[in-house]
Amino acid sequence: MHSLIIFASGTGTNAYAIIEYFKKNGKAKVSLVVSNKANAGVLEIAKREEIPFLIIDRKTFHETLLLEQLSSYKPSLIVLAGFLWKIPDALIHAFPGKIVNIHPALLPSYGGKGMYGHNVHNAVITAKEKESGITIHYVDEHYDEGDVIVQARCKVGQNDSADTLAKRIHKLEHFYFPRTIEFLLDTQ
């Protein structure tokens, strides 16, 4: 069975998305859960489902004790399900093509620092486009510019408020990312 390990800082939305996935099809489990913030839903969730969760912080993130921790779950993907903060590069080294992030946008449009939750969706019903939707990429070096992996489309209505159209775009994240996490762990 493959191991999964999520790094989230809010609601948990995605992680409880991917974690039922997995409870009913077998393949992989989540076998740890980050948080870089003590009170993010995430981790009641973690709590609930009996997930071991480790909360860390701007330094315990960039050390390398964090880095074993890791390891020692050994991996088949690291998801990032609304973690918020840059990856280090050397957990992008240590973990080369196994680290996959969601985003509530289609990127290259609408990324990079600052760019999460209704930030995006603002920043896209301003600008007057037609449509949104997700990406789910390959971690780098650089916020959001990671190798694509998949997109998802929804329209975007002339009425659409940030929250109308978060609604729809969590629908494409909760029914895509497990199915394209799943994808990713049958090609390994």
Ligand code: GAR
Given for the second form:
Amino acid sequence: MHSLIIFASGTGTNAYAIIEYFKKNGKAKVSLVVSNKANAGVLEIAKREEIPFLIIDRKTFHETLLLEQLSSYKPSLIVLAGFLWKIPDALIHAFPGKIVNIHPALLPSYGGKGMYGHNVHNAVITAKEKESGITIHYVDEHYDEGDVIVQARCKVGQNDSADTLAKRIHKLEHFYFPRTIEFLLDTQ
Ligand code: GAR
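The form predicted on its own done, now the form predicted in complex with this ligand:
Following is the full complex, with the preceding chain placed first.
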């Protein structure tokens, strides 16, 4: 069975969708959840699901001890599901081609530092875009610039707020993220 490590900073709805999906299909299990926020909702999910978790700070994020801890779980993939810090080069080099991220817009538009969650949706609405979507991509040394694996689109209406758009985007994410991970595991 494949081992997955999830990095997340927020509520964790994507983490939950991935956990549930693989509980049912049995090809993988989430063996560790890593968060930079001690009060992140994703940690409540990890506790409830009895998944080991790790809380990191800026210092531990850059230590080789973290690499060793992550390696000990033998991850087939490291999945960034709403994780907001830039991944250190050492981590990218330790897991080449094995770190994937989800972004709530159609990259290369609306990516880069500071572009997360509602900041992204507000920018899309302000620019009067007619569509937005999600991008699942490999993580490289540059923020939101790694090779795209999958994109999915949705409409943006004139009356959309960041909240209503976020709901639509989350639906796409919860459907496509687990299935894309499964595809990557099957073709590894
Ligand atoms: C997701 O919409 C994800 O695309 C976004 O954070 C949200 C986390 O939601 N990620 C980024 O903005 C990365 N730049 P969740 O905690 O409910 O899964």
